[in-house]
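To begin, one chain is listed below as structure tokens, in the form predicted alone.
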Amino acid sequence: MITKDEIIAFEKEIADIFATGVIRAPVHLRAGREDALIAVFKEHQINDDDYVFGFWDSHELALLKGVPRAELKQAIIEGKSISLCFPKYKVLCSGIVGSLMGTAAGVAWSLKNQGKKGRVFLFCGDMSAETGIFHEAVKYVHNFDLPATFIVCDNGVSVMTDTRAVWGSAEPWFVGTKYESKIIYFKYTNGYPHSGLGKLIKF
């Protein structure tokens, strides 16, 4: 597996790239949780078999999935940040909030009957975590007791907004509920900005 210091010196190459202004899109980086997220990995042994689903900050979990860093890069620098998808690799990511959660259900509800191996482990952040979507999918995968899992990474805001305040409670909805068996959550800070370098790139 993928080691800490080789996750921390990838965002860091493509923060210096994205300086330069090479990459024309947005991108969103990440530092401060690399730690939760290979123990997440490790400890739920996820292989080849399952699928990744993630939003606009997943080139952590492309590479601890096994993307290879150069083919990774490369989509990265081609301006496919925040939407990485690797079928190969079953790493399906999205741009969009809330919008492969669904899926994700559902491709667990497949895999349970059609009697295939695998599972699914979906990434998200705190304020992701409050959309009704999210409610929804956790709900049905526990209900119906299917091979998924849902990780919170929570950083504390939106963006830029504090989450607590717009939670108006110091903790996520789920905690001390049944739902919580279907779910992993972590605090974390991240060491960059929500997106881009928190300053001007001209193209």
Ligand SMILES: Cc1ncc(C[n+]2csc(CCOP(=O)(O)OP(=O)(O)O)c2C)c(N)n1
Second form
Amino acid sequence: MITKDEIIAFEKEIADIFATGVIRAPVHLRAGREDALIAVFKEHQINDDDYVFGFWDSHELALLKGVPRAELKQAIIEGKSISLCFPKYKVLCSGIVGSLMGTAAGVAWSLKNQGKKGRVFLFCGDMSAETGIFHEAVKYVHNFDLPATFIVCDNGVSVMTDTRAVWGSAEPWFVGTKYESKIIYFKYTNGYPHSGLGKLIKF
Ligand SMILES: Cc1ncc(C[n+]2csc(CCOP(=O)(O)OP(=O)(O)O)c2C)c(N)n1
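Structure of the form predicted in complex with the ligand (previous: the form predicted alone):
Up next: the whole complex, starting with the chain shown before.
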């Protein structure tokens, strides 16, 4: 499996390329959650049979799922950073908040009901985890005991808005509920701005 240092080096390389202006599309870089993500992949032994769903910030997920570094880098340079899709590696991402939770639940339903190998792992942010569709999808996979796990990576903000202040609660909605059995939750501080590099890049 790819190492923490390799993940950090990859994001740094993409940051440097983005700064030159050759990537004419948004790029979301992440730093500070490498250990937590590696732990999820290791502890759950995420393998070729499993599906990984992510959103606009999925470089690390693609690397950990086994997408070759060069293939991922090329996709990002082509402007696909926020919606990386590598069906061959079962990595499926979208740049739309709340767009994939229902899909993830549906894939988990199919895997179970068709007796196929494989599980679903969906990684999202703390604000995404407060959406109605997240709640519905977690409720569904919990109630039908489908092979899906939702990993909530909490950096405290939605772009620059304080997620806990928005919802008036010190904890995510699912803390202390039965739905926690389908959720992995960790906090981190992102070493990069939400999007880009925090400065204007001219093409
Ligand atoms: C439907 C929709 N509305 C708004 C956006 C703009 N947007 C992109 S990321 C994001 C913040 C989401 O917050 P969170 O789920 O906590 O993600 P993270 O901070 O980890 O990136 C928003 C509002 C979007 N991509 N899709």
